[in-house]
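One chain comes next, on its own, written as structure tokens: the form predicted on its own.
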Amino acid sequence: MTLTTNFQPLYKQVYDVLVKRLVDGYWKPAETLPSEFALAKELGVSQGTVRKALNQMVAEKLLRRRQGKGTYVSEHTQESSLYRFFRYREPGGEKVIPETTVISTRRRKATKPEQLTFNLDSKLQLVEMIRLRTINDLPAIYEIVLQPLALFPDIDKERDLPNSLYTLYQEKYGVSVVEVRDELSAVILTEEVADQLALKAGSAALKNTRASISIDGRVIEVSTAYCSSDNFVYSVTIK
């Protein structure tokens, strides 16, 4: 294969080359890609331009490198994703596994600014998955989950769904979450969403609106949730 002569860095044509073949599914998550020395010959450019576009893809989390084993297609375990994506602590910082309750299902159409959100035809449908998570045995989030129907066909009829829906996008469906989006805002809860949180109606509490991004950068889903903050804190580390 040979590169186009074109104003990119001749590093960027390779990393978008590399990236396409994750997209497609050309290598499959764990999977090891060829050595520097392979890709390098196949794309006709040097090793150390191989070495940077994967070097990238690395720092982005695409990838991940083995000391003695090569570089291979990150994957979503129950535990990277609950670590990675999942932001609610312990006051001071104390990671927490919660436990996930499926409440309901339904399918039905998405509204005008979901199509857009989504890039979605009118006559496509979202399946609206409810789910309360509990930490510690107290209930912490009640969250509402959309997905395209289009992309995760009878995800609604899963029965066992993993406490990190990312790793079940991958597995059955090949889509990898590589980024999220959170917007966060104070509101007060409704009398349902309260109850379910074990809080008074009119109670305060920490509204998160996640946009999950998959690695050729659709938003594959949104997710609204409204977390209790007496027991817990939203926690982002920035280095």
Given for the second form:
2 protein chains.
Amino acid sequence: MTLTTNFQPLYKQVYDVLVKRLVDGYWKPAETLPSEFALAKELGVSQGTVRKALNQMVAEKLLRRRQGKGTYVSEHTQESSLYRFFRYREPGGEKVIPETTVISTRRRKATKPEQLTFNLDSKLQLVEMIRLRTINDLPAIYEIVLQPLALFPDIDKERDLPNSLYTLYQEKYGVSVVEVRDELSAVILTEEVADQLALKAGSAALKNTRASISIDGRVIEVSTAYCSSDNFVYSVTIK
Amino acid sequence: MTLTTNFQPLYKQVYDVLVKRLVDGYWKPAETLPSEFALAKELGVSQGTVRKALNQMVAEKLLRRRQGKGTYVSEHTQESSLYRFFRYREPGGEKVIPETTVISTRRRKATKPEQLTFNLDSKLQLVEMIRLRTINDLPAIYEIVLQPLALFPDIDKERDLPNSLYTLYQEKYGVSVVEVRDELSAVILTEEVADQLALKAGSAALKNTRASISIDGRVIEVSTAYCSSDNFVYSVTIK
DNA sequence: CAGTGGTCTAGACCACGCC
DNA sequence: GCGTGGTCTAGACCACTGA
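Next block, the form predicted together with a further copy of the same chain, ref. the form predicted on its own:
Full assembly next; the chain just shown is listed first.
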């Protein structure tokens, strides 16, 4: 263990080592990490330094800690964090849980801009998945999801796709989404999308263009969602 | 200094004391706080405990620290944080700086729901301010702002309102906005608003209903903004 | 140079979960 | 009781700032 080569603070070097272990799958979601003292001994630093690195990772929601039990790798499949990235609410802020049905999937080549987004080569194959999300049995969100086939082999042959794709990414492909970037705008619906949302063509809808980022910083999914603005809002708190 | 009465961790008690001093205006924006050792001595705790409380406040952006210089109360008037709550961008993410002109101001009684929002009594007087924000000389955002007159006496008589109302709240009224809650939806513009935004009536626009929260947790402003969706998006990152 | 915050260590004690 | 993480302390040294 050579921790002394960089000019980074020790705790940052420890942090980098630990994050790399998560990225490499050395520790998997829900797994228990060694105790602070065990890590400190292994890495040749003091327990307080390990603690500082661990706490930073907790702040970034990569880990969870429970007093008396231990330190765990976050599963983004838990109720508490499963809907962390799902920002649609009833006006006033009431949480809402969506159901999902897949309308279609197909494979296609990535366009130039898409290649740039995913930062991959020109042979990039994508899966394009179209989904309809319903809330309280009302059609609410029409969603076009793009995934690089290289990251998610045969994802289009998956039957029983879960309600949350992020769960699938993590459990089946070992890819954890830790950040999303949304761009919201308003559009007039085309007839096709309006039909799916049981709205009139010409209605206004929220359009959300989302890039999902994994633990190693890569964009691993891009989606465009059209949300019926009659009954739902996109709700976000900025601190 | 009695810090031992609660069953809170020491650093949390220190945190509460320090936050209270900010709320009460004992320390004002841009002011330098005493050093860690000075605070530790005054409060009868160790320097490490003070540091933990200070660092939490830095994480919440209430304070800023500079090695070798000291600890400062955040001014939300700085370039870096001034536009922290301004989320409109060009598609693709390029930052954008708005200009603002006030269209009208008037005083009126609060409605029942508004009284609830501001958590004040029934005699609550509001100032209703209508503003147009332009970006690169193009009308972009039409905004209706509601402020309790009790919090901001004679704010409607202010001339030369600044581009950022938050700056005014802080500098003139000692009220710091530390959090905003946005609810986004899509609407079809009425003729009146469309005219102001130089759009056709019937165009789609982003509607943003925002509550602004001050350091003591109260809602101190409510606004409704209509943003031309042709050239701008609302951009947000969730981690 | 003195004073500030930033890092790192070592050790004590507490609170919690589990056997 | 034992092992875990959580808090608190005390002290050392470093890095940056400004007189």
